[in-house]
Amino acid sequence: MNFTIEKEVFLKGLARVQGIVEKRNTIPVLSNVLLEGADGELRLTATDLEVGMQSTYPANIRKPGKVTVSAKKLYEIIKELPDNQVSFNAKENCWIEVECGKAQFNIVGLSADEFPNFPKSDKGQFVTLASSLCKEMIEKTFFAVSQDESKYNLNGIFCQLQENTGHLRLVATDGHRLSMIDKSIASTASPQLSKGFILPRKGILELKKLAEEGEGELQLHFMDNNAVVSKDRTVIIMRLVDGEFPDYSRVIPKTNEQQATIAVGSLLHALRRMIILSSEKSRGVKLNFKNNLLELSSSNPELGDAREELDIEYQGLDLSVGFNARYLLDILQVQDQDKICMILKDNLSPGLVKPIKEDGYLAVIMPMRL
């Protein structure tokens, strides 16, 4: 195998696969990227057996072939080369020669025969999503995905088509907070989409990166127990999380009476100040709601305490409730609007956070005893 390619094109392709290749080295070939050259195109493939990516780039293929090489080492080498054409030559013994200008590297590769097969996606019925919409929906839910590996059915985002409204719904929860967004999509209903499925955390991160690369449209379809997403000349295949997502509708408050309208910027900065002197374990901050006034306070016996007042719109009963400030900050940081509506019942019930103007988004946060 022998080809030449522009450094920037090669670097972009290698950068894309860095988040996918297996880091633990349990199977050596999974830390490699598969390079296949033919018909004026270089195809890069990476997988960890859960999430896989395949992209195609223009290259001058002098001799077709395929080989695998350490994705991390090749990326580090290409990154430091001068902006010029890169010459790549794979020899019979899987040694790889990389040249650019006067720099020359010889790297040990592995046979392409050892690399797992990347499934050929059968483009049947697919759903089309605008990249900007996909990016927004992931940003507004991803922070609530559970980090606890034992709660495997919460280690991802639940997606489902709401057939009564034609909206695509994304939901994430870790048991302490929940984030949900509904957005209208032009879609023909598919059985998998109507039933609902859980996308894995790692796959979602790669999907978000793909959505951030220019406008364009993403095409989503399903194959066995995998979701397949394609955009331009890149395909991502991810194994769906096997498990039932909990009945999240039960934790969304229905009858909360006390409603406060709060400026996002003011609350965001006040919480950042309060968190400095909060308990390092719980990050608890107390919110006291009074007539058109919100009093925030935090304390840590080893550091001290803090208190701040904010002018808000609130006409309800006096109410004091504790929340994890980090959870509130996560919600505030993804808001597009200037004001949020916080709806509460009492100090033991979940709080509901919505943008002041309806946009299909809501978040639920569980209270804390402080």
The other form holds:
Amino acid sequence: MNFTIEKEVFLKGLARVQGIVEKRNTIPVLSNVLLEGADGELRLTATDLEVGMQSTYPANIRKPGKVTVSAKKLYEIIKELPDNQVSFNAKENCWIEVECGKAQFNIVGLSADEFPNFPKSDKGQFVTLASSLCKEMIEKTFFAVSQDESKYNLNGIFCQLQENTGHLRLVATDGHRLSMIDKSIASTASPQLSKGFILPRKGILELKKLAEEGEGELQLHFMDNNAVVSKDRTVIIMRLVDGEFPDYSRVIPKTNEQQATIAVGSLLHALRRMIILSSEKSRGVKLNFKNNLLELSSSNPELGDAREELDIEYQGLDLSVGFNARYLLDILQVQDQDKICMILKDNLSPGLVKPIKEDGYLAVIMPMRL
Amino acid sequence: MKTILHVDMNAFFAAVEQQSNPALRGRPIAVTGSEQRSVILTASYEARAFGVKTGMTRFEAFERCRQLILVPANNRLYTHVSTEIMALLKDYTPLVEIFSIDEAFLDLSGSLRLFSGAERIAYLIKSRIKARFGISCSIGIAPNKLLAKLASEQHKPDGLTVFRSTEIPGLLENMPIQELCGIGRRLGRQLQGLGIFTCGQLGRFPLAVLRKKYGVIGDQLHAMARGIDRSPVVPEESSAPIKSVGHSRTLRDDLADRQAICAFLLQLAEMVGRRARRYQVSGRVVTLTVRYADFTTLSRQQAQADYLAGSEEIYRASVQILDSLALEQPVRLLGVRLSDLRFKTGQLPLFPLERRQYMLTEARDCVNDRYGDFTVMFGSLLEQKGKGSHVISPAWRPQGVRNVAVQ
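Structure of the form predicted together with the partner chain (previous: the form predicted alone):
Next comes the full complex, this chain leading.
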């Protein structure tokens, strides 16, 4: 294979696959990117067998063919080249020659035959999502995805089409807090969508990056146990998390006993101040709700303590409750309205947070003992 | 130059017993573990005169001394007295390193002027301990921990030995190497094999040979023989965080029956879980130790999917390890240990089932804190006798996670 390509185009393509390639290097070819040249197009493919990505870029293909090479090394090389045409030449025994201006590199690759097969998508029935909507829905739920690899069924976002409203719902939880969003989509029901599925953490990150790249629509469909998302000339395929998502509806409080209305900006900044003196292990901050007043406080036996008062709208009973300030900040950081509603029962029951004007979003957060 | 003081209670357990029961004073007594199969833990100086030593079986001890009085250990009393004595030592410097239940190092470098010198502090400590607890102690004063400990060993009971830096080379020249803290019987014999009997000889021995044989320990041995020790006195508050929580116990009878072993593991798991929860840690690695009747001992550990602190979870993990072993002989000792610890934060679980479990454990601990361990317990533990810890571990400390309540 032999081709020339604009440096910027090549670099962008290689940058996109960096998040996908296997870092643990258990199977060497998985840390490589597959380059295939044909019909005036260069196709780049990377996979770790869980999440894969394939996209095509315009290139001047002088001799078609395919080869694989370390995605990281090739990216590092291309990044440092001058803005110019890059010439790429695959020679015998998978040796690759990269030339740009007067710089020349010879690197060894692996045969394309060793690279796992990237499934051909059939594009049967698919769901269309606006990029901006997809980005918003992921942003508002992703932070609650569990980081604990042992809780594999919580290592992703649960997606399901709500039959009664026709809304698409995304839910994430780590067993301490939960974040959920419902948004209407123009779509016909499919068995997978109605039953619900869990998108894996790594796949979601790639999906979010794809959604952030310009407007346009994302198309989602399913193949076997995979979700396939395509946009423009890029396809992401991810294996769905094989597990049961917990019955989250039971943890969403139904009664609203003590209800407070709080300005997002002032609570956010107050919490950022309080967290500085919270215990490093727990990040706990105490919230004291009084008549139209919220008193926040934190203390750390090794450092000292902090206190701040906020004017809020609250007519409920006096209530004192501890929360992990990080969890609250995560929620506040993704709000686009200026006020939120905090609905609490007592210091041992889950609290509900949602924007003042219903927009399909809610978060549930479990208190901590301080 | 620092001034380090080492204080060592003489025949601590026996002395405490003789103080609490005047009928035992002046008579040969030996404290044995409260378990049936326990050995001699400490002998009074009267019994030592007959040759009764720590570690002897009861039978061996009676062979030496017919009129020996055996006293079962009252561990609670010893830990209580130790806690009081250690608190008293802090009157002279905040730098007190508790070395074991009856030994401590004090860094006096900063408080010499306040109390007019190290020897006066030593006399004050000795007289206060004697007046308040009736116990005598031996004290060593030297420029470092190694030498301070060596000094306190010189005169027992009730001694006070000061090593001045100018005398040290002379003192060490003919000092047998086993006298140094850290050179045990095995290492001592190996060194004797190289023709090294005294610290003087060890200090002059070619360092390269020691290094080749013992690696970095070789350097350390060489330094020790010349009286060099740079280790600081580390008070508990600033010592490294604990790495594990564990309990082990010798069984009343050797057990071969799986069910009986499991029942015992449940008890150990409860003890480990309680202590972990009290100090708000949870751990990801569970280790099971099994010692067979012939004293061969094996330990197996397993990383868990999640951080645990619940007694049931620790029990389940240890049974799983047990079932992966093919037991070759009846079991003499069992141990359960939780490691790879992290701090728990007080965060309550969101999902109802986990939350109920969390609250249940919390309520149970609350009752047991108030009314004693094992007040509310697993039904299968009801029949077991003598639950809880019966031996003071060498790592016992008056405060923190290592403060294990003993029966």
